[in-house]
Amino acid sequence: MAHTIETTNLKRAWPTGFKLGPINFTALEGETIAVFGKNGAGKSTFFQLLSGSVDRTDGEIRILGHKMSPDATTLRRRVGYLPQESTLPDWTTPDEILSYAAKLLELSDPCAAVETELKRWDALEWRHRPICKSSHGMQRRIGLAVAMIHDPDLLILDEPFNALDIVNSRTLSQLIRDRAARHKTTLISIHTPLLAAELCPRSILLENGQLSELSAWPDLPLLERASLIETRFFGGTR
């Protein structure tokens, strides 16, 4: 299979002194990868770089065989990104936000795409309510709808299950599995080891800006995968 992601000596330095990298990482078409790490370990910076939201300090990022940067507008349309914190303008409605996203992404049938996402995330009843008057869970669902409305080749989700109820958590889990079956790549930051074990055949760990592969993960049974994360964070390295 072809590579969806390739990074070579990727680095990003912030004025605060935090440095990410160097990171050498590849992801293949159809892989679903869990990304673990404590707060401040560099997960969000890594995701921002891969999505083209911020530029690298050094090194190279290739997404779907092309160089990624904030200026790579055509390539960025092939990526879906859900940040950890909502960036939705709170004075707009779900209908307005999704309609704008669909047109910006130049979808062939924007109206149909909007209706599909509103229905998928059980938001039809709230489509004309301003985001600021919606629950945190609804805001998360609309964020997911924006990230997925164009069925991107690469989907990057930063703690997507936060604030989702049991029904929408199941919807998201099924969509992630469906993407893998259709050879689309998904990276997910998850704080629940058992959920990650169920959804992700591969996992990586970010610590102090450095990335490592949890090489034992793919060959372990479900419960042992979850235990591996517990061991890594609370009982030493495995």
Contents of the next structure:
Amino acid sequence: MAHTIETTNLKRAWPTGFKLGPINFTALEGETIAVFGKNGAGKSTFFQLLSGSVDRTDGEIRILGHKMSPDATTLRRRVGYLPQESTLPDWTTPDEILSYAAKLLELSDPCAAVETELKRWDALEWRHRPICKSSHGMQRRIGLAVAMIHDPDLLILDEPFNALDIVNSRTLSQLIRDRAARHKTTLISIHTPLLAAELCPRSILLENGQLSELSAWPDLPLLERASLIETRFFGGTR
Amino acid sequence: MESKPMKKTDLTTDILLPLIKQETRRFRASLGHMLTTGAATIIVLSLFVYIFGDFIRDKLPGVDPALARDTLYLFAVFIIAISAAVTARAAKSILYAKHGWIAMLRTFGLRVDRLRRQSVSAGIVLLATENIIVCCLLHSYMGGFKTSHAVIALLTIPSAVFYWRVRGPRTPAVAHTSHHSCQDTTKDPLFSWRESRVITGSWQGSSLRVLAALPILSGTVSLAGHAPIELALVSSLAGGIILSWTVPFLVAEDLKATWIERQAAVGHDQWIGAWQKIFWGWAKAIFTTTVVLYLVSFAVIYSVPSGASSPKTPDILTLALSKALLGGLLAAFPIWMAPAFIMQIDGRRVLTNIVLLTLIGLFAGTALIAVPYLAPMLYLLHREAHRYQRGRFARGSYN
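Right, the form predicted alone is done; let's see the coordinates for the form predicted in complex with its partner chain.
Every chain and every other molecule in the complex is listed next, the one we just looked at coming first.
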């Protein structure tokens, strides 16, 4: 299978002193990977680098076989990215935001794409309501719709389940499984071990800017996977 | 179990002390940035005075003393209003922010009416502090004014501005929907998205447009009343600079939610290009309006006989037209230049960018008044500034 993500000695340093990497990481086509890590471990920075939102300090990132950088416009359009803080413009409506995103991405049928996403995220009734008057969960759903409207080959979701209700959490889980079935790669930052165990056949851990593979994870049954995470974070034997 | 009586909030320990600590930490965190900006501002202002000092000293004595006093009055009012607005902005963020102290104290179950009273007290303390600072700054300069006028101005203007800005959480800066739909066949969604939000949405944009019109109008009206042309030109420049302050507000608001564009692979050139296109339109509009106002003023001067002898030379038309074009250029260039400078430091810092745009406007504008043939230099400055900030949108840590 082809590599969707391939990083070589990837490093990023921030003026605050935080350093990420060096990271050597590969993700294959169709993989769904859970990314664990404490707050401030570097997950968001890692995701920003992979999506081309920020530039690396050193090393190389190859996405779908091409070099990724903030200037790689065509490549970046094959990646969907939902940041942790997916602030939406005040006083715009879900319909307007999705139409805008569809036009920016130059989709062939923007209206159909907008309808599909609104329907999928149960937002048809709210489509003309200002976003700042909507619930936090609705804003998150519209953020997810923006990240997925072009059905990207690589989808990077930073804590996507935050604020989602039980119905929409199931919708998102189903979408992630569908993507895997269609050989599309998904990276998810997640803090719920059981959910990750259920959705992701592979998982990685970021600690103080360093990435490590949870190599035992793929072979473990669901509950054992969750217990592996508990052990990694809270100690004890396994 | 007996419940303890609810603790009363104390103005000093519960609100003022934490606020002072919070602000001290904020100050310490941005000290480097503030020192750099402050030092750069002082250097550029000193350079400005050094280069243009002779020119200003040469032109000022020609201004009628009554007119000069009125202009200084207006300037003082402007400074008082602006400083009150800046203080009010800080107070508002402290008092009404979602995660501010007042919001936090409310969640502790403290009585709302008492909190409200103490918020007002905190507001008064901030306002008084701001007034003392303004008084110190304007002391020597306002010495020539009547004491009663100065006292009334210092009591009424900041209070009015403060009340207007701090009265409570209001609608966000961009307050209207943009009426986009998937059926729109616009070729440039980046431009149309911003244009619809800029034109109809921003109350700061609307306020500054009105504020910018005042000096331009008063300058040209005073020109029709035989005031020196330099005064009208300086007024046009002031109007242009005030209008350019719209850009930091709008861009900072825009940068709060640019992840949509960034994840759609929109690059710096496209994003800044959309803003440049909008403000190019604004520049054309203000240029045309100002030129027309100047021509009307000249028509009044030369058609209505005045006590003073009018220079009725054959090249009056050329002179009037050249001055009108210069006036239009002075009013229009700051807003046209603004997008080229807005990402030089940090697009999210409104105040820093206002200072930057003011300095650039002062520098380039005074140079133009002194030597109008320098106009082509504006193009070079604009081009180089754009080149220098290239890539900042795509590479910045904006959300």
